[in-house]
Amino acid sequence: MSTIQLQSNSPKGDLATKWTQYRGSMNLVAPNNKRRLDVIIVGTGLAGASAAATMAELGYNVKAFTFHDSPRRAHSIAAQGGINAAKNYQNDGDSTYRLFYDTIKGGDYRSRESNVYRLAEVSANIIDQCVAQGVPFAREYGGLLANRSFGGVQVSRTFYARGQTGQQLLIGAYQALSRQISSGKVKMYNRHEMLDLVLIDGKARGIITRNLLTGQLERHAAHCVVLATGGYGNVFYLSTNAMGSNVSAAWRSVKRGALMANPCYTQIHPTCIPVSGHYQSKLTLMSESLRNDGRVWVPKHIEDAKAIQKGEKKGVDIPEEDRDYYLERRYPAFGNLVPRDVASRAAKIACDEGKGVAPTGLAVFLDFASAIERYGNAEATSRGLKNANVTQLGEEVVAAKYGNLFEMYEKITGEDPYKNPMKIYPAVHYTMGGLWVDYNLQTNIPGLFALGEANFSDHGANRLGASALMQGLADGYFVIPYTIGTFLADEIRTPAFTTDAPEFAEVEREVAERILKLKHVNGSQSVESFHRRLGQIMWEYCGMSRNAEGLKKGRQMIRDLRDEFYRDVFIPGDIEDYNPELEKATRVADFLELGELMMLDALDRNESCGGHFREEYKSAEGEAARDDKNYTYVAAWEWDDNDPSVHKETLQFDNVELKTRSYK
């Protein structure tokens, strides 16, 4: 086990003034020196596109990479419900501190105070930036920006553009990026996938990519490397992530010495369309914003649930007195707007009791009937209408707020959610774990930075809804353009790197050998079949709940599956050609190693917190039971093929009180 000293590098001073004072005293790179420095940015979602645009505007020479045909294809586009910001437009008591506190509490006290406060502090700037870019946020009747509530909070701080918030925000970042591409400050590499990291004298100085159209390996050098490559939820195979989302850029960095922090912290989103069949390859998210107006329930009586499962009854056939609005019953203070981990476990408990409402028994209802009636009555009153069709008026209001989500649900399921309650069930959505970074968003490898979902820094053991877009844009627009200077200020005399360096040749050779090894297995099983089996193992033993026996079993099953993968995987096509199956194979190979580390991390953390629910550690009421005495730390793992080792960053809480999380 190597000795790695984890330094958060959080500046000293009061929490509320820490970031401002740090920005005023950190090392800077003068404009004339920025022109000498090259920066590689991998990933062009919200974090990557905003970082590339901003750093190019500052004067750096930026190379940006995406495996998509356009930056606009990044998975950020799929985000639906909104983006948080402490603007307090609703005058309901919100503040920077309250957003900070809600995020710390929502993450079950497993995140770093200084990073989270900075996130809350810069959140307000994001909205101004995006409005200036023309992002069409929803507005109130008077023209002011509208807000709605999300889980885990008691204020309305979520800005949104119907159910297309991620798409609209990404278009804003993309146009800023496009401006820099047209000016020549950003050189854009579409359809290029990072397959390895190049270190020179211990610092990140470049990457090896594969041109996905030609199959050619390419070398790219820079003074530093920024990863903004998203999360690793697809290790579970079935998830709400785009099917191309992967861990490879981050994982290849781990193989070069970067630390993977809290890999077992996986978010299970409670509001997804349930699995419909064994060979399904993708799950669809229904925005958490629906829990503003939708009420979650299951039948009180198992016989009613069984009748619904068999198709003999529908949700509308169950009278009000025979419905269990279990979130409202269990968590009266927050009701249907409890955090995602709490809502997901409650749904699992209801279905485990036999009260599920899908043919599989794995679904609960999300019902808009009362919201339609409420909005309809309000609309009729405001218009002065008598004998109005209240249901029709209410449906019109709901359609204005959530229409595209309702349309999507009906197209996928064939059921009209205006007439029948939606069926939802938890599914893998977001990963709070990621590359370990310090306050500057720099990993333990000098010159390697990680942004957005690719790092671990802001969400602890559970992410609050509408905070992913906030973190991505905060990191890209308002954090990394400053903090990258703490590294590059010492590099202004470092000449541009050449890809002729022996380090580049060696890493390229290793990448080529790794690809050749996979291609030459020439087995009988598809890459997809291995990925599906891995996902089943992950969901069964490291999913919504875990226990020591299952985690040990799951780890061994993954090791056996990995051995089988390298004995019997079949990859058609040629190496030096367009070959999506080869792309998939390199990603699944990395997932097979990450999956084992996730099992190990979950086994090592003998407590329940946020999305990490160990069945052995729960309260008398079935809630997560933390162990603050022994586990108030970030677990940063150093990979080894046989025996990964953990390094610990102790978390200090000087501004919030560590206490049992309660939403009752």
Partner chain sequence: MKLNLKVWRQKNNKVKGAFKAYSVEASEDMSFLEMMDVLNEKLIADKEEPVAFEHDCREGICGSCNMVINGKPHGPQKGTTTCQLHMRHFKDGDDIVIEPFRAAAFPVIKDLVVDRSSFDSIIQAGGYISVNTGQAPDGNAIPIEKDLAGQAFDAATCIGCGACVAACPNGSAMLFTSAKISHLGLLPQGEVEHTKRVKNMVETMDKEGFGMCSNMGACEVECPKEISIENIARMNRSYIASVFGAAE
Second form
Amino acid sequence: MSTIQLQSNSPKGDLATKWTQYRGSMNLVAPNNKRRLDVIIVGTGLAGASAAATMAELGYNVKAFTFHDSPRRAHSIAAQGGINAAKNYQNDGDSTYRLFYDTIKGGDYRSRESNVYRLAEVSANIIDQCVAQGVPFAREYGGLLANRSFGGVQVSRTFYARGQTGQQLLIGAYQALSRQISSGKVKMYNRHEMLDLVLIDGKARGIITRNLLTGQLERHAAHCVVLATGGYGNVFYLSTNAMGSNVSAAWRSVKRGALMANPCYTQIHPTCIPVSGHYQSKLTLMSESLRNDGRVWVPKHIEDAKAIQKGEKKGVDIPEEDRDYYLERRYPAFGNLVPRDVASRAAKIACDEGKGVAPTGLAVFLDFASAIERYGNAEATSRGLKNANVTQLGEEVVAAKYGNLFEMYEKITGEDPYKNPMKIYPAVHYTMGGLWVDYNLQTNIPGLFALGEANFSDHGANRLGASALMQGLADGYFVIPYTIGTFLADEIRTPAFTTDAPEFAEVEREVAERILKLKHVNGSQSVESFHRRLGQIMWEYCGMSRNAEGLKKGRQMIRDLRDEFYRDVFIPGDIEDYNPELEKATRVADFLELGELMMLDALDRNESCGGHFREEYKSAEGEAARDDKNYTYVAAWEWDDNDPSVHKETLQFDNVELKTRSYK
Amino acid sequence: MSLTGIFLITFLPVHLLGNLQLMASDGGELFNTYAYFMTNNPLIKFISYGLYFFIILHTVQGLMLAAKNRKAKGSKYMVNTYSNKSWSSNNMALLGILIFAFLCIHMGDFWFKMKFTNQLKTVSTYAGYEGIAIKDLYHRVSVAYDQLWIVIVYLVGLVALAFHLVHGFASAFQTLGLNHKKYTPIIKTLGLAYSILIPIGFAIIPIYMYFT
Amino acid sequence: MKLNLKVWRQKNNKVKGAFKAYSVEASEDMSFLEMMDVLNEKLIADKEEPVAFEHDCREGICGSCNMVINGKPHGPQKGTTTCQLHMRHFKDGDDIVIEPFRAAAFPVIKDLVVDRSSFDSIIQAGGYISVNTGQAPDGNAIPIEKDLAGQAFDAATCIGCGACVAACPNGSAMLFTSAKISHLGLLPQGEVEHTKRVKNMVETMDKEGFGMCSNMGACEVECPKEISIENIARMNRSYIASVFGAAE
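Next up, the form predicted together with its partner chain, please; the one we just looked at was the form predicted alone.
All chains and molecules follow, beginning with the one already shown.
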């Protein structure tokens, strides 16, 4: 196997001016030529919809694809808390550099400097753009934009729209996309799922899709292909991802030669509603913004925890001195607002010690009692009330800030979070890994680009809160519309592709065979049951903490499960029909390969960093211990059914000093 | 719908005031001279043709709307637990048809007979109208209201009107875009009072005349 | 808890559908869709075709899920989507009738899945602010009154699920359309195109085969985001103004 030379293609020069200079000197495509160039965009979440809209505005012919019934349903919509931007509206010392630094540090020094700096730089433009589109961000009484804080930072730079920021941003992008659809510049394909990538002479020139209504396979050709297909957290079965989120578009590209970078970097979000039973189909996130006011704790004594687990005691019954506010105790500088990976691991440790507070033993408290009291007192003072009901006043303030989250918690658990502390536990939320891309967001396959969560580039080994929305929109609105020109400028003489090329026929045939093979297994177990088992293996051996022995075992278990899948899966219904079970089957088939690669990557990375915690590599205090000497690189994997191989891109840090991450 | 509806709503109290004169114990003088005025004044005549036109327009519009909406709904649910929809708002078309049928009877009985037949006797001795042959509509009305079945038909028509108004009054304002946090509740209360009081006002007349 | 379901089964839009009875063993901590998952797992185990229904985020925000449960879109709990409805609101032995959203503009695709692309057409007719990427002034250039922003937000919470259409005996999409018109029209950024937007969106709504509003108010009761019919009045006002207003 030949080694692929991974070129980051980061332009030379000073970090702070690099992007501006590059943008001013890169090859452009003239407007009359843009009209002649076709671009396929797969996925219409934040990154895909914003890219499709912007590229259509510029004049490219865009074909956009989503497996949903409408571009408005992508899972970006579920992001609650907010979006970061280095606006420094609060005058608290924020700057592009600080956002860049926080992101690099939060990512445990495993991301590419130049990409992250660019992200921080364009973050401010995103807010402007979204406001102009009519996104109703939260405002102060003076009419200006409001901010709040998120984990891992000491400034207030998060813009938000109640607890529905993702929804409002996605609707903004969806509307911009709709405008281009009505102008005819974007041809929208709803209910179409990409099942393979078509290469012609080594360049990405098209895709094969399945029309989910009719089951027909279709060929679509273009000068280049952009993937904005999200992350792969659903490999764990239980995650905060939507039920339909999948890796297939990215994974099919990997099987055509693209590289998967850092697949083991998984973000486990600390504040999710705990699992309540085996039937559970997904986990629900409680926004990180809750940690602004909520205090995380478990009982100091195991006996108290046992009593709570059995339902003999409640959280409110435990006196103050018998509670362990472990985040405040262990990380006084950041307290409850430590980054996600740190908070998640701390919760796991507490539960592993037997101090969990749910019947399953897997939950910690997130308590708003002191916030309610504090706000209540402040409110009583400011209104000049003497004998006021402080608790009620405080509850009103908390309701105004987090009302919809509290309501959602109550709907799901049936418990009132104003009266009893919330129970939370970490759950898989986001995947930092993804397709390897260079500075232009181009994969190692010429003409194939990846945006948003689908690529690996900006968050290193751990993503900070409110940065996913920022990255999706940065890539879609402000990066790809420029950088795609570096590829397309050389394509202006290439005539529009037709789908008659033999390459299309060949790939379509392979897809049809693959589907037929799955259908013909005609076994006895449902796709769902395989997915659930895969998730259990992943969570057990490649979850919040990992070790070499477990990873080896896990890898083998997945290979066995994959064999069993192809021997015994049962897919009801017809191939050429609306068939959700068949859709699931093709996705789970890909997860069954990706899962193995994640185990392998985690095994290969003999250090702990960010979301990747190897039990063998920790400090005396139990914190993650990086190995900068040997592992300051991006692991980009080339798939092979028997033995995937790794290609390395060494990470250069010229502007920040690699330090042990400390939030103490 | 809303504009024609509001016009018809404004007509009702005027009509009621006129009709209340039926209960004046004067053998019909007041009422008959009023009816004479209403059928001979050119301005009122003009308005009344407008009224007929609006009644027909409102009916036609309503039927077209009902047809369009029926088509837009397509198939129906097996379980129908309509929420927040009062019975009347869900049955406006049915109520409208009932009211229209009632109007046909009503018009045929009085208006048609008065204008286009010579079945009504005349009186030419009313003060101020000496020598003018005024048709004794009062007599025709009192004959009609002595028959129980006619009284019942009227009461049914008025109940239908009441329910039609319960929805129609406030609805007209909403359709015209007049919805306001402060004023909408007032409009709704007014509408409810109107829908009850006006039909009761009309109902008193046949009942009173039946029993006297 | 044991539940007796009557579920609408329909192979596709060309054939007629019918109800089929099933019984399911559920637990009260399950969401309604997890109860449907249990049913489907059972059907698959019996080598039958599972019930097709749409769902995705299962957090009440994507607007995919759509079922009429005992005559109510998204079921009995107020302000709640089907995916957030939990079985603790039902009792052991309950009969539950599950139907697809019904409206001529939402043709059935299969079982409980309907085609809601007519909503996309309405948005494409003008549910946006015409600003290209990169043209925007600074985010704080136009201060917006907090209450006004809040009002716009209330309308913007629409998830495009179509419960309003499903609940409306007229199959009208006025609540959906007016929510978008309010969201954009209340904000200074969106005011510029307001008149044109209202006219185009309302006309598209009619063209897509939705019914007319007769102010029954069922939509606002069933809306999982509790969007008010005040928005419809606002749209009517603007539409009247756009028709009788100055010629373009």
